[in-house]
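First, one chain by itself: the form predicted on its own, in structure tokens.
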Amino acid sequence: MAVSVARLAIFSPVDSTGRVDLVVRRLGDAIALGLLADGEQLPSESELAGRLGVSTVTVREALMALRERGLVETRRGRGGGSFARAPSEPDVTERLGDLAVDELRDLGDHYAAIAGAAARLAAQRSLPSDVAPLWRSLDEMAVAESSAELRRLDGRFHIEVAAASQSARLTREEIRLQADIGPLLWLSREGLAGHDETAAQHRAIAEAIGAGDADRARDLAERHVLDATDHLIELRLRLQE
């Protein structure tokens, strides 16, 4: 259920201003996070236009921009269409050096508010079928063999929490934030100790949501993000040494 809610959020109508950029961001974020899998065929231009509430011209321009960024491949002829292409791993250390400590703190505060609200609503609204994907992601994280796979599953877990809140707006904002600062926050969790701490926090969040404990779920989700932000700021300050 949660995964289908996340996919509905990806393809829900976009706002009326700057529609090409919004479509590019919506689809690009979904591809970068693996919500649209590498090699997955996208809906046709006409179907995308209908689901996103835009013109086919807007979709065509957005797909062109995504092709230029290497996130979409278009094939002609039978079996053709537009297909998602996973990006290479970003250089997050370089981006970290470009952000001031105040900017990191502000990003962390905003993300903590979104994560906390999503976890609270998930605890209040979710059914067992909505919580099941959280545990599936945690089980997959426990046996993941690479940092890249762990990072992808970490992002998926947080998006599934937002999807369990039954709020399309919160889910879209979680997807945007995961694509924007998710790789940075994951940088702060690198190393075995960081992964163990993250896994324990994830499990506590999932347990609180499953138990319907809204206040605890919110507090745990906020603390999870703020702890990662604190670690990230420590890394940023080391770059100045």
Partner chain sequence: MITRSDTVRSDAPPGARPAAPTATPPAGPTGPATGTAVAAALARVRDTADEVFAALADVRAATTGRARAVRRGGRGLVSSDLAALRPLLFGRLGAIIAGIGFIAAPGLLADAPWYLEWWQESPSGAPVQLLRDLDPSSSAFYDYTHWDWYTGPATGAERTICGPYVDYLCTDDYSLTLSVPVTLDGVFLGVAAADVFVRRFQAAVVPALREIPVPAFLVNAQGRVVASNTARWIAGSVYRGTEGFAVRRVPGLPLSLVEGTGR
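Throughout, rigid core stands for the largest set of C-alpha atoms superposing within 1.5 Å between the two forms. Numbering follows the first chain given and starts at 1. Computed from a predicted model, the values in this text were never measured in an experiment. First, how it differs from the form predicted together with the partner chain.
The two forms, fitted on the rigid core, differ between the two forms by less than 2 Å at the CA of P128. Once both forms are fitted on their rigid core, the CA atom of L63 lies 2 Å or more apart between the two forms. In this overlay on the rigid core, S44 has a C-alpha that sits 2 Å or more away from its partner position between the two forms.
Shown: the form predicted on its own; wanted: the form predicted together with the partner chain:
Shown next is a single chain and nothing more.
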């Protein structure tokens, strides 16, 4: 059964809807993570189409979907165009209610695998110049003045860890998963042991990477994700009561 479903997925047509979703995901992730800043003007539709290798119609549909999600604002006339809009704090509780416990577990498993592999490779391959930005992010987090700033820096820290692995694919996957489950994990961390515990885990990960301790870096990075997932599942179960 699983095999036949997988085969169906493989051979399902790559239609324009699929391409729209891909464009929505790519741009949506970048905006949600602040890779495209709030208020930043996006390239024109034709530029985006050329850059992403899709048709202008696909770009237009994707922008429409992003507008509906509040991630893009389009202004007409002189000085007009499409602009990135940082997402307002999502109603994560509602989002949490949409996910079944086993889906949460699966998301956590996936993210832990990616984060763990990235941290292991980062420990093996990183040089002091890769570790320095991790500490810079942690130092900035220690004095962050708002939850939004803290979250941006948290995202940057984990992307920097992934980039230190030297794997472009792992880095892209880290970015995608952060956009996917990041807000939920953040909800979990805020409720969990507060930021002190999270900060201690971050420091331990950075130390293990700096020391070149690959096994420890992987274990810590996996634990970091799975602890938050566990707590998230508890929150989800409480919603059912």
